[in-house]
2 protein chains.
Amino acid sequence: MVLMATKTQRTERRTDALSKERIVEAAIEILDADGESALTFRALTTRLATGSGAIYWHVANKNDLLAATTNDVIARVMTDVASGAEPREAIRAIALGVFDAIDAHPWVGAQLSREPWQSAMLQIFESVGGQLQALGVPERAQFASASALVNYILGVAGQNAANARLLPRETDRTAFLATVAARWAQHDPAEYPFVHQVATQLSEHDDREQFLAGIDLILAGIGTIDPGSS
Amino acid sequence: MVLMATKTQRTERRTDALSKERIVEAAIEILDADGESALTFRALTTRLATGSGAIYWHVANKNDLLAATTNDVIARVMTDVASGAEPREAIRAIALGVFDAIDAHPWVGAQLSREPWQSAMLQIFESVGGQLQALGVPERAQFASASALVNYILGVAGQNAANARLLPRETDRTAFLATVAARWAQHDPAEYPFVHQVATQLSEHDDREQFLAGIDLILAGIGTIDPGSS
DNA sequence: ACCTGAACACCGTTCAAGT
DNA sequence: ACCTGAACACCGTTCAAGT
């Protein structure tokens, strides 16, 4: 195919032509490999063997580029998760999908908590909202319930992204949590009794389980809503 | 006092000597007046009539400075709120205090969701945790409950900060929400039925009330926890 | 001990010029 | 229509030199 095309190409562009997709793809690779600070237009131009102006032809600015990369990752999560399970399970699956995506691409977390009205967020909001309807949450409470869940997911997203930024590259999670727990334990117990008390639990806990426990707590709260007349 | 001191000052420094407090104070003024992007070391040196090196003598780097400013604002909120009300009311007061602080200083929201293990977060965590104990939440559930509440607050913090960044300076909130709602309504109803449906509610809702509704939802969830054997 | 400010090594973004 | 890359106007941070 490719060999044939070399002869008769006419309206076809060279296969490596720039496009927003190719730029986004390259940006994701850089972000995953070396983190947020490594994504510069200079790094992009080098990787794509082009000039900075070429990138600006396809992308408005860096914010636009970051929104596009985040959107890309979240869209993939949402299509993977779309299948029809029981609503409560579906919500947990959506939440875990986002959680795992941020675990795999920590920069997504930072971006999500920075640009909440962007398309990525809309997709999460839509998925969660749809499941709440399926769950039979009364209409007047759907918006607030979806917001609570999404805000919670957003909060954890930012937190996990920050952790990943602090983590000195591939440190294992338990070692990191032990460090934070030790720092917590150092605070004056008189001034920070609660922090002091839960410091041990911190080093033992499983981030992912804890995240899910929070989702379940909110779902339990939603379960207490009076179905009312609607 | 000051006049007298001018004669016999010895170990005293000139009253306008630099200090971390003075730098933090100036940073907060810049952030409040012109937003995150306005806080540069050059702007700081101009305002403080000094050199960049002088600032670095008191502050490790820009991250350190931002953490200190956030810590300052949150500390003020926590001492204002500390009074002993009923636990559930106290938690609502803490949450609203943080919410209002971010409303007044949007950059705090961005920073909170960026540096969750910092001192500012610890203070919120401690306050919330203490109230959960007073509420009689069983010990095994305290950590997860506090985390859920704090993560939720964190998520809203980031969202509000982002909104403030989008807001073209002192636009009123309802006008802004109407714009977002209009954008939501533009999406294909077939693809985004839920978003489409709640778009109207979005433009009518009160951010602050909605925030509190989420807190109440989580508190309701916490209320369903089996007290167990402790 | 604390401060000065020039210098360094970067950024994102623009734009005249090319194809 | 799409791409090139030099140039611009910034950054945060360092450091020799001053007091």
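Superpose the two forms; the largest set of C-alphas matching within 1.5 Å is the rigid core. Residue numbers count along the first chain shown, from 1. Keep in mind that this is a model prediction, so the values were computed, not measured. First, how it differs from the form predicted on its own.
Residue displacement note: Ile30 has its CA displaced by under 2 Å between these two forms (rigid core superposed).
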Second form
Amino acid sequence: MVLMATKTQRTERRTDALSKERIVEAAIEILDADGESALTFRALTTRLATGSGAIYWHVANKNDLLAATTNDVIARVMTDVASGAEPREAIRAIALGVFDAIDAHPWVGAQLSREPWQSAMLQIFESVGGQLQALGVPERAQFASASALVNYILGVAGQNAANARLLPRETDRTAFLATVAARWAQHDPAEYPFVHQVATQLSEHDDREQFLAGIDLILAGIGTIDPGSS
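Okay, that was the form predicted in complex with a further copy of the same chain. Show me the form predicted on its own next.
Here we give the lone chain, stripped of any partners or molecules.
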């Protein structure tokens, strides 16, 4: 009886120590290392040295776990945005934070696209929308403006992460882009005049700077909205 009681106490202590935060942290490590297909409850039990019941106590299924991990990553981005920043700079900080988060955790972009109604998406939409309100964007234009910004942020960030996954990790980015630029230059300039014009910029461009340039273009357009027009 004493041995059974001791065993029960140890099990309870181990279960109590297994918080949802620890489960999410372990899940993120698995997702970052091996992708979504590697995230299973069996893999989690092995990594956390616990039973599946202890994990199911905190998360109902894999979809619930993916939502929790995505929410955790995006929440960190929003926490890092300076509260006293000017609205335009705050929007740029939110955008760049999400861009970098998806670059570091490519599965986040896929999850946000798959379930756009989840809490993480609401965090992004609320943060961007709140800054547009502070910027003085007319109420009638706030939804369209926030949608344009959020769709751009997630679209470009997701595509950038997808492009990175297509290439081996050891790929030299500058050399790769130089090769692509050389291919562009081989096309008939009469048929592709613009491509020829910008080919030299391709190998030298910075993804983050180009991304922020797009944010600035959208904000410039939003800034032309007439507050008095219907």
